[in-house]
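In structure tokens, the next block holds one chain alone, the form predicted on its own.
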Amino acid sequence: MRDSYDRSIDYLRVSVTDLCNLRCTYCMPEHGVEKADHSRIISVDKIEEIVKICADLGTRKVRLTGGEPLVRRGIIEICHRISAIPGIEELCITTNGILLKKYAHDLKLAGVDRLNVSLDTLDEEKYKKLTRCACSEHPIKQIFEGIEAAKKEGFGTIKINTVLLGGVNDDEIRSLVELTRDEDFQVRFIELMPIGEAKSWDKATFIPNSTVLEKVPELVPCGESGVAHLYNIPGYKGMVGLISPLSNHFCSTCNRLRLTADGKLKACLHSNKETSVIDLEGDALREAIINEIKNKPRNYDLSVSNPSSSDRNMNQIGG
């Protein structure tokens, strides 16, 4: 289905939970989030119903996010059901990787095609500080064990998502790029967005992705993949992706619709407009989805001085 600006809306991102086993500083409050009433969290049946309608309207790709999707009860069943829906060509999950070793086998059997693993630093102590993590003594080791388990299960190119934070991890850019030397990884640097917890952060934290090219000048352009501009170092096995929501807006090609864990549709990540669909069924649900797509805004001029209008933290939207 096309919106009013002739963009084909064929990508649905589903936040299956706003809970997480981490509390990343830019994603959620330090004290975490209050557990929502179970009746107001979207059910497995409702997720399946919405994805079926979206598939009928032209959705071809679904990404499951959170919070952390692997803490959602019934996540494997959700994957099974979505992967079996006619028209869905690709099912992906974005995870922090802490539970990936445990779930890699079941995710593959359930029809998950691709994995994105969020990892902002290779330094254990810095990781614990960034994520407020008390889940493991050696969390980064645990994440890479999960990645190895996923590779053994047959998952192809694994994308590693790194939010670029000035004064925090910009000194690790080359080390992160080096992950692509011998592995078929796509390390993707994502500019920090002024949304949720990060709205009030110091401007120096928001640095452009051009910093990556300055620090690793041997990177060579090699195409595009969705919103990522791809680069590699000749002779390296993997690639580097730059996703630049601040310095290089991509609203004109946005193909996404979002479903939150409490059953709201969002056509724009940064708009505060939402449509509740958790209690809708049949034709009413279909009409609400169509209207949300038709009313998708043309753009949002995101900048440090013009932050997101969304009233949610990132753990409630799923990025």
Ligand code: SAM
Contents of the next structure:
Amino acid sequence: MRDSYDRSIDYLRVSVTDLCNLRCTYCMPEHGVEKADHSRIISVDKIEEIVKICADLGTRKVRLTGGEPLVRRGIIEICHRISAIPGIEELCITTNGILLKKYAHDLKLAGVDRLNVSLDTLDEEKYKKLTRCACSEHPIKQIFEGIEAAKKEGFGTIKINTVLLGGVNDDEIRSLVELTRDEDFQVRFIELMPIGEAKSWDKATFIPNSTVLEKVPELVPCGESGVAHLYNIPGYKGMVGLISPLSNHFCSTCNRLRLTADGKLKACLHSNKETSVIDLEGDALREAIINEIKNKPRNYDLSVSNPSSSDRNMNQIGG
Ligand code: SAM
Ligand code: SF4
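Swap state to the form predicted in complex with this ligand from the form predicted on its own:
Then the entire complex follows, led off by the chain already shown.
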């Protein structure tokens, strides 16, 4: 379906839970999420019903995110049901990778096509601080074991999402790019967005993606993939993607609709407008989805001085 600015809205991102086994400082409050809210988390049946309607309206790609999707009870069932819906051509998951080793096999069987694994640093101690992780002694090792398991299951190019954080991981840009030397990874640098926890962060933390090209001048442009501008170093197996929501707005080609973990449709990540669909069914649900697409805002002029209008943290919306 096309919105009123003639953009084809064919990509649905579903936050299946707002819970997470990490508490990344830019994403979640230190104290985590109140359990009491969970009677209002969207059910597996409702997710399926919404995806079916969206598929009928032209959605071709679904991404499951969170919170951490792999901590959602029934995640494999959710994947099975979505991948079976006629019209859905691509099912992807964005995960922090901590539980990937355990789930790689079942995700593949459940019809997941692609994986994005979030990893902001290659330094175990920095990782623990950044994610407030109490999960294991060597979380990064655990994540790479998950990636290995996923490769063995036949997942193709695995995308590694790295949020660029000035003064935190900009000294690791080259090491992260080096991951693409021998592996078919796409390392994607994402500019930190002033939303949720990060709204109040020091301006110096928000650095543009041009920093990547300054630090690694051998990177050569080699196309585009969705919102990412692609580069590679000649002779390297993998690629680097730059996703620049601040320095290079992509609203004019935005094809996304979002469903939050508490059952709200969001046509724009940064707008505060949401429509609750958790209690709707049948024609009323379909009508609400159509209206949300029709009323998708033209753009949002995100910048450090004009932060997101959304009152939500990213773990609720899903990024
Ligand atoms: N837990 C999963 C993970 O971390 O991959 C999925 C949910 S997480 C909210 C999805 C993505 O959003 C992650 O890659 C994360 O780094 C990114 N993210 C969270 N807050 C962000 C922010 N303020 N700006 C840019 N990216 C952000
Ligand atoms: Fe959890 Fe992902 Fe947010 Fe980190 S970015 S706290 S892993 S939801």
